[in-house]
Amino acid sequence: MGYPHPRHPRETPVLSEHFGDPAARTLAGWKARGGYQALEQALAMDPVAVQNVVKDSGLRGRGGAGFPAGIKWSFMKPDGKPHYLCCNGDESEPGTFKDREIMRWTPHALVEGVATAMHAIYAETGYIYIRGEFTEPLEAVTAAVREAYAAGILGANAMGTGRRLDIHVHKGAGAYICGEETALMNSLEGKRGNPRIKPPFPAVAGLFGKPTTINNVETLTAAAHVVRRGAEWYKAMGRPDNPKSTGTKLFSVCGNVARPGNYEVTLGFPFKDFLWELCGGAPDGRRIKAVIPGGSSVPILTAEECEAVFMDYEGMAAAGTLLGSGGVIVFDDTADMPRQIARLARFYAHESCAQCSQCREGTAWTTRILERICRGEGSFEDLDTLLEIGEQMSGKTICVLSDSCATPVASGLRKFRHEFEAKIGKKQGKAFVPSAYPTGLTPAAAGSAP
């Protein structure tokens, strides 16, 4: 399978430059494309110098949190303890599939990024944790690690420097919760994938109780480019009036959109241009109704709200949502928003580890109520109950899975309450007086929504 859509002239391919190129998967092909120059440069530098380059570049974590990568690396000190680097390749957030493409098309880029980060944090051992369903990426990354060992890039004498760099590939078992960094570490240790209470934070007591850094696939791959090309090169990409969000970002686009796939643009790219120019808008002459811009756990935007948004951390926050993992889910004007939101809630209820009662009970009851509304058996009181449950779920658990369920429900109710009310009013045979109408939808049409 080649690159899933024609590359648009306004894209800035850095990480995605060799997507669709089978030759880039091999060691020889990757080295011919400049591969492992970053690692060679890093191994010739002091670890603190590598940290500072990444810190100066402004690279932020691409897994969703957006924490500065260089600062995270600087928490690791040469204390004589074993240090570990964990690469989070358990990409399970609905709507997100960009790490998968890095692993399947440019696996050596990831291996190089992991090895570079290991040197920067004084680690001799790194783990690449890959989602269990990712059979092709797992094969590609495993083959790349083997090639790197055979070529002396990894091992007891990495690239002839006397530095030990050992990388292990670990296959997950398909649990969404293992994408949470502490649950990932528990899984690696052979335990049930439950999140841990923090503190202690991983940099103090992480994998096997030792100092550990966890980074996302995209973050580590980008870090190698930063080391190779320099902080100033990376900082030059982004919105000029926002130095807090630099570089490029991969965005996965799916749903009711003309040209789905992965797109790489500079942070700060206008969301309106991205949706309608690069991705072609909604298919078959339909209109976009709503967009989830950063994976299913972030607040929903209406089509009108998307028109003034910049695709960076601050731009999304100003619009009342989050950049998240960069999973862009598009809904056109045929989408039944209550049903779509119920599907998301069902996913989170299924994937809860059940460790926290607010999450275990909250996600389950949220799903039951939403599905009852979708069957036409709900009540108007259910809408307030959903918001109350969401309040009890948010910010009160060990990890943010329960928040991830509550967030799209709350934003969906706030912006599409008329669709929920239509289902309830229709079943009860009551006159439907909607809270608001979406643009272009008449009261008669709204009252007869399915």
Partner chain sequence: MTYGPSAGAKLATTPAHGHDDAPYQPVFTGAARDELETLCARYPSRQAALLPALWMIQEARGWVSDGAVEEVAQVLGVSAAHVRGVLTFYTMYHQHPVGKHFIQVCTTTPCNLCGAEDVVNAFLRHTGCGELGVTSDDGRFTVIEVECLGACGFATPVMINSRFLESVTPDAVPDVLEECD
Given for the second form:
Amino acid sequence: MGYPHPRHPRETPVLSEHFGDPAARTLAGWKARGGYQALEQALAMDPVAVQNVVKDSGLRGRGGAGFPAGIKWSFMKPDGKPHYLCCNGDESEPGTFKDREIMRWTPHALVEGVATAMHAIYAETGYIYIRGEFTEPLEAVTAAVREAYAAGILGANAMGTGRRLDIHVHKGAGAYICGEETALMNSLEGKRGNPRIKPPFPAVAGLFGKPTTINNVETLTAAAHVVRRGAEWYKAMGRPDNPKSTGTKLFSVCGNVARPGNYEVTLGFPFKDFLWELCGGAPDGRRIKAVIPGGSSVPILTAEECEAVFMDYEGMAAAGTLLGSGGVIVFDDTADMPRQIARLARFYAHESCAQCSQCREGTAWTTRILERICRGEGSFEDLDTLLEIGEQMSGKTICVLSDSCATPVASGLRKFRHEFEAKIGKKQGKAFVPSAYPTGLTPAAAGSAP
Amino acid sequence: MTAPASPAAPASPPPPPSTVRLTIEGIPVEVPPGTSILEAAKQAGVLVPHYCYHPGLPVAGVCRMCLVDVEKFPKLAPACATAVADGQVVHVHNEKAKKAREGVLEFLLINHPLDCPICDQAGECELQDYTFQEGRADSRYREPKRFNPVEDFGGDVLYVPNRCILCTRCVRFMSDVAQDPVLNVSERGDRAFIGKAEGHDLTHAWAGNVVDLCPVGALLSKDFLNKARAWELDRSASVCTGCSQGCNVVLETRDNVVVRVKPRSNTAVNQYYACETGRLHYRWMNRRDRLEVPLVRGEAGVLVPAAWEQAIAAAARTLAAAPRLVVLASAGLSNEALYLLSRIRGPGGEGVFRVETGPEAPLAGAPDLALRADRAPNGRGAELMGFARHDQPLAALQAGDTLLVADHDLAGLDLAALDRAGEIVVIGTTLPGELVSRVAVALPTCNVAEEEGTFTNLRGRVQRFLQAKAAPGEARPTWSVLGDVAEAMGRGRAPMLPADVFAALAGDHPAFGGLTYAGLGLRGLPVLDAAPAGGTS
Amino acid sequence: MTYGPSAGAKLATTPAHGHDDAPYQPVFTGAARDELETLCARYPSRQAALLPALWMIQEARGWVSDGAVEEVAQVLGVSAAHVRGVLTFYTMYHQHPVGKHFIQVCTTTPCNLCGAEDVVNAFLRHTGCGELGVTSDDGRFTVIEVECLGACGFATPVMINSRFLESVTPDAVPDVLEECD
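Return the form predicted in complex with the partner chain of this protein as a structure block, the form predicted alone having already been given.
Up next: the whole complex, starting with the chain shown before.
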């Protein structure tokens, strides 16, 4: 069973092998576990060869979008400009806490992955951006970087190859949106964490206007393993009938679940086995009602829908949802879905960067309607309004925060509409009196009871 | 200002593909590569509704109002931030795009106080206009509205956050154009507002432009606050008289009173902007202590009102009899007036003027644009008409000289020199107090808001201004009065129209050769020897 | 809790207490200045050191005052308005003084499912704060709800200043507070 529980035999520990083992945190401990062999190997290779290994392995971005990592790296050409690598350690998607464990238990694994990627993309400087709330991972990674410098692994003459590799740890300060790649770059540049309009894409003009590659913590850590153990080894893990999703993936499990934690399984693992066998299902003999499988921004699945799903990019898409960041949020039969969805909307309203009109206003409006419904002051029109607002919030903004708010609301409303309807017109104690709002040509949006 | 072409220019890179062809709303257009869809649409005569985009500012792409449907694109694209591509087919007014705009408008209005009846922007508000055109008829918002108090941003600017749509035009203007970044977006989500660091006010010489740039009623001019409704205003194209830059402006009047000066775009002169000095340089146009009737000193030695014919005859007589004529001209007179003055002056006379000066205040992000040290619109024109600039122009007076004061209020002059003057004639908008007992004839004229004509700015650009209001009393256009006086003196026929004066002027002065009054349009043209920056001393 | 009309954004910045009128004493002198310069050397622009600089201010002073905004702006060569815009974007910076122990309880959906709101209430009760965002009378505690702390499997995570606690239950709150000096 995943960390912090004893490992389940059906897990495939690659990234999580040393979770919970304090000895793996130090440079000596990491080297004793085979650390820095990947980097040494990579530095002896041509950057394009490193790109190709990762390309061949089929490793895809683990931050949520699933873009093939090797292809992303291959956009970086030796053009004489300074290149940057950004490591996205801003993990803040509700339900996701895998990068945190990588960083606090195996910080050297990350440093090695970052350094390997830097070599592959012709970068001399890399920044590891870690969210400010992650005090322990920040300490661990900072210490690892310091050790790596002291040991000559980083610096002007990395591992004696003459190659310059500088890695700096950058501490965030509380903003979910900084997990969006261009927002992270703005944040690193000392600006508000506003996502940028694309194009230009980071590979053309990213951090400080220079060609930049940005990868998630898990992606970079996995890349080091790929370099060391080869593309074939990595490719072999996954559903045989789905070559598009390869390797292992960390899944964070939380909410109403018997054994919350991080589980590492090969992509394509049956979701049903995962939920009930590995994670133990709902706690205290209750039943699972719903699951958000890929971090809070993806469509909600009912328990029944989870049964035939494979845990990879294609499998989740086939079920009408997304693999996302691999944050699995479980709701059991005691969960009040409208209330929890309202809470989720509130999260997005709090985190909207305020640039795009739809997101700035829409997330807050959605939240207020949902909270009013939860107070028993809702109306049936509100449910339609929510869906229409969600429609207007989707696919129209610079980044996808707006869509991320609308998605769980829309799928929650579709799949658990009865729970919302049950709250309408049921203000305890007294009948709900709608505010005297001028209604003009439209029927009063009052709490018209069913 | 254009750099002279270098004879040995370095080998230029291969020319990029010259144009891109696309179709916008069924209209084919051809534009240079890199043009945004929004700008290309303008060329096709299609307005893509927008808030945050402004041609003078870096693209932000945040209001999402300009989303257009580009065929083969998976999602709607922001027209301001999407470059044109060959063969693109763009729909601005199809259902999909209109629906998206309706959504944006609804979002922008949910927390808006809808206080148009007391909002200065009403009538010239893009939120109002687009909502009227394509917004919903009702609101579905049932929740309490956000409220933030009005804030004084310093300078001439008030911020009403409840009306703000966070388009960030003001922030971008201050940081990228004024390059005095005192504004920011503070907080985030729907709590966000335009903020200002403690102790840093909007006191930049060009800060008032944020009020014009604001597409809604969130940034207001204190000077114009609650003064007039936008639809009551009459607007006339004019040229700012605050300095020698010659910014193109609009004079806005209500009931024959100038109530506001706004910039009029002219990329050759002032882009889209006007400075604070220029904006507030209009109250004098409404002065009530004007010279309103012609005055002639009668037999009893007192000034008495006279009919125009008699007054002009008296003036001509006095001027023609001058042993030597010194013309003290204002640098605020039009080219036409100065030209006619030079006729009256004749070859034996002397023409002088003085220009008030003040500190120069450039607008850093705009090319060759500043509040100029010379605080008068037509010093350059005066020089071209043969007038000499002096700090103390009255020093030119010799004992017994006749002095013609042409719309000069004598401010800043050493008046002791007046004692040397023989006869004095005043042709102007006011009769300076110091001259009441001395003047032989005083002829009332219109001020710049009351007549039309041209100015020549410091770069030699000749620009027309139009009449914005009626003159008081019997005052007549300066060119008309001067033309009659010149004719009465036997120096040429009186012109019928300002265009006649300009034609004569262009005939006499080679620098103006080839220019015609009509040809100047409302954005002006440069004189032939237009010197580059700082060319003339 | 209601996601209400947010008059708060501007009105609530007036601190309840803790302002002093003494002239601002710069933070970036001596060793702190050297440390900042070391940080600046990591980036091609001084502006990039803005977040680290604000962290240094907050560590030294507990919050970021208007004076500190001016100092950071001046030291990094950016405008005070830019610093303020950044300061107010990131929720971990304090725009006004807070209690000695700043307690952030995660209440986002995954933790909420596991009873995070009971943990918040326990903190409010045992600290004497009574209300979210209010500093206790003795100035020792401020309790706020925070959005996802990124430790959802360890519901309910709580941050007390830079101390990160996992799996806090309402019953554990008195002991947790006991450890705050």
